[in-house]
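Given as structure tokens, the chain that follows is alone and in the form predicted alone.
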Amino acid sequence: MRERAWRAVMLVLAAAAFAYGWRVTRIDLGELATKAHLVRPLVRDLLRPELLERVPRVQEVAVPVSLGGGEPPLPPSRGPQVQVSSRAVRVGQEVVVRGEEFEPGRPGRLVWRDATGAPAPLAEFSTDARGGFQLRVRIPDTLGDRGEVVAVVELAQTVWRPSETLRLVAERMVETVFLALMGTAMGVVFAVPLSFLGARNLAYGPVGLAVYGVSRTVLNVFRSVEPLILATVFAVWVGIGPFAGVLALGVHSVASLGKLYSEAIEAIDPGPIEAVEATGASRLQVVRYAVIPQIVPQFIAFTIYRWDINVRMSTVIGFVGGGGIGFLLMQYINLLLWQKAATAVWAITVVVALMDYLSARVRERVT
């Protein structure tokens, strides 16, 4: 009887909890069946991301201009050629550009390149029913003592290549990817030998207990701190960039691996340890010959798995100024650019599950 009455308490308590999360949180499934036209447009983006563009092909023709010296040498070019009254120009001259065998009837501009690769446009223009143009420009104030004048000319086959989106995506993806590394390399340095001062079978005496003591408070105290206020700190800190996500992942990193680093220690075989400690060994000796054998193996499984772990955990870092794709994702987000962000997220998506995939596989073969 009192069982029952005890399990009849428990559901009586349940219910009511859940009835009071129900209300407190305002659950309303009705809304997901009114208001589902709101988030269709967004789904719709997210499923197409921006992986490729179609541009236009083009022909293009630069010529070598020195400013206050020598012609400097013609390349030598087959197809389209382009003409330049005085290839041995000052700033604010005027020179004659002429064009011939490209395609006819083309729109086509030309471009400025200074030293530095810098373009300025000059003029738009287009050619004739022979593929020739012919323009007066004006050489502006540039960097360097050389430039190019470019002839580009838009024909109407189009090419697909990778967007610029999935270009610097696959670019800030990188940046994670090593940012998470770097991380969790800073992360092992500190944690190995923390690991040890925090492990109990290795304590001995008053002062081991009191090393024991306050290196588990060091790691209880940095892990109970979110990843995110770390970023934030040291965004401040050492300004905005993927520097303060590695500081930010390897401050968490330690604590982390410390933690598992110190379990894994404490849950060694005892045995070994006796064995060695009969001989005479010390301290160092035992743990040389005793402790590092045992926990090799899962020291590197947890390393490895660390890194999955920091790779995600990246990208949420960036929100806040940690650098990397997080940083970028942000960006698309707040100026609405869905698919822009759908092809962050699909990146994000990617790589994080060939990091869980590789990452499986490395701990099968250590541990």
Contents of the next structure:
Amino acid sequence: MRERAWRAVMLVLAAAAFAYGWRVTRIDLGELATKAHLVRPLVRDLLRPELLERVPRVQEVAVPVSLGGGEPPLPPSRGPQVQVSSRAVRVGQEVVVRGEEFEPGRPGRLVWRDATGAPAPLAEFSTDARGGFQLRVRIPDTLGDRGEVVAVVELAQTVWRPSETLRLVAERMVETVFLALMGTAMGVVFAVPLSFLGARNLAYGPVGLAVYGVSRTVLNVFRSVEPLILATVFAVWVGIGPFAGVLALGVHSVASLGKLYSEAIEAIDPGPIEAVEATGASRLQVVRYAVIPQIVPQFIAFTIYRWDINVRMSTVIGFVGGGGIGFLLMQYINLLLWQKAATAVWAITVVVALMDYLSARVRERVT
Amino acid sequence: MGKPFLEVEHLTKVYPGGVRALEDVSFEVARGEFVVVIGLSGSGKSTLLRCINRLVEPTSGRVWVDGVEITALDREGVRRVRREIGMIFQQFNLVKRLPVVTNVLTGRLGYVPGWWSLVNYWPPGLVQQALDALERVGIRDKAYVRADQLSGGQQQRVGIARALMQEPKLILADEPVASLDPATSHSVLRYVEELNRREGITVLCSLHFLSLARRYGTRVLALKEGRLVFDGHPSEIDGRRFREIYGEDAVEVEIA
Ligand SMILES: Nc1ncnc2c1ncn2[C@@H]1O[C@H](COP(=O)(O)OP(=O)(O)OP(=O)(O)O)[C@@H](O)[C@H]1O
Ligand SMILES: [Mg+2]
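Got the form predicted alone; could you also share the form predicted together with the partner chain?
Up next: the whole complex, starting with the chain shown before.
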């Protein structure tokens, strides 16, 4: 009878809690349907990441010129030819540029490339029926004592190549994987000693127990701090960028690896320890021959797993200034560049899945 | 006769939980004896053996081995006497992921500089000695196999080789064959017996089966609830004594 009354009270309380929750979080399932049109373009763009781009194939010929020096040597070239009336020039001088044996009837452009490789447009043209052109251009104001006049003619065929976005995303993805690696490495360096000190079965005597208590406390405190907050703090400290991410992941990894490691140490078979102790071995020797061989496989497995998690985490950490792909993704989102954002999202998905698979395989092998 | 080789005096062990595992146990063992300790599960056999090399700290009482009062030694002293006391375990207690030969070599750890172990260095002379020890227990060919690849009987022979590596004066064997089948039990115990007979190593060995105690022991100690209830020749254990040690309902099991 009393039990039934209890149950009724609990039911009423639960119902009240949910009713209140529904109101404060302003749940309105109808909005999911009525506002679907708002999300449609976003979803559509997410499904169309910028992976490859189609660019026309080009014929390109570069002619070196010097500013205030002698004529530089001409590299031998086959196919299309370009001549410049003078190849020892000064800024503002007019030169005649003649090309021949290009693809006939195609659009082209003349570009000035300075010593650093930075391009500046000079003129646009179309090749004539025999594939030639002739233009009069002025050498622009430029840095350095040499440069190149470059003729670029676009052909009718096109080629696929990785998009600019994809290349940038790939670069940041690599940065992210290594950011996670460095964070993990930092975690390992501090977690290994802490885990030995924080393993109950290796804590002997009052001093050992005190050290055990301190190590455990340090690990627990570190672990209770969200990596996002750590990243924010480090981004302020060392500036936005991958280093802040490494520090945030590193501190977080110390805590989580330290706990996993010390639990692995606590779970080892005490038999071999007893046996090696019984031979008159020192503490160090016992650790070397009875403890370490038992924990190495788990340590490796945990470390790889941590790296895997850190790759995931570093994307989120990038949002708050921890560098890597997350930072790029956040920029794309803020600029409403959904297709570019989609490229990043897909890259993250693929890399995370790959890491997940590889880490599972490696863990299988070592245990 | 001078002092006995092993002397246990009023040994008492109370575990932190309050369990009185040993209660005023006293006995003496002469050099070269093969003493079998019997008793029901929980009677204190393991505790007794571990008090002798101080893997377990006795609550009170004293233990001498070969003139050294073990119970009076500091940590370093304990380490030094342990080098000469071999120990064999029911669960073999090998380091499973290490090769057999390394397991045998650990028997020598008490004698080698600590930093050698950082780089896992063993001088060729010791490696040869370990291989010889394995040869003696008939598994020289398994030297470079991982310890957990071996059968139970083979693992226990590695355990014996590890003890042998210590060139011990005394071997403590805690139910060395309790996890093995009867035929394997005999083959393992024969190696222990041979060490006892040929090298004169004193053996203190706990066993479950009285038949094994009769076959290998030159003397039997029986423990019951932490007290020594029998100390004598195996043949003196008749039906009445047997029921005293193992309880009224016990029946003696023959092991072939
Ligand atoms: N570390 C420990 N802490 C508390 N009590 C213990 C500990 N080790 C053993 N005991 C208790 O001490 C008593 C004697 O145990 P011991 O292991 O010496 O008996 P045993 O004769 O070897 O038994 P078995 O045949 O089962 O191995 C038992 O009651 C056991 O529960
Ligand atoms: Mg026991």
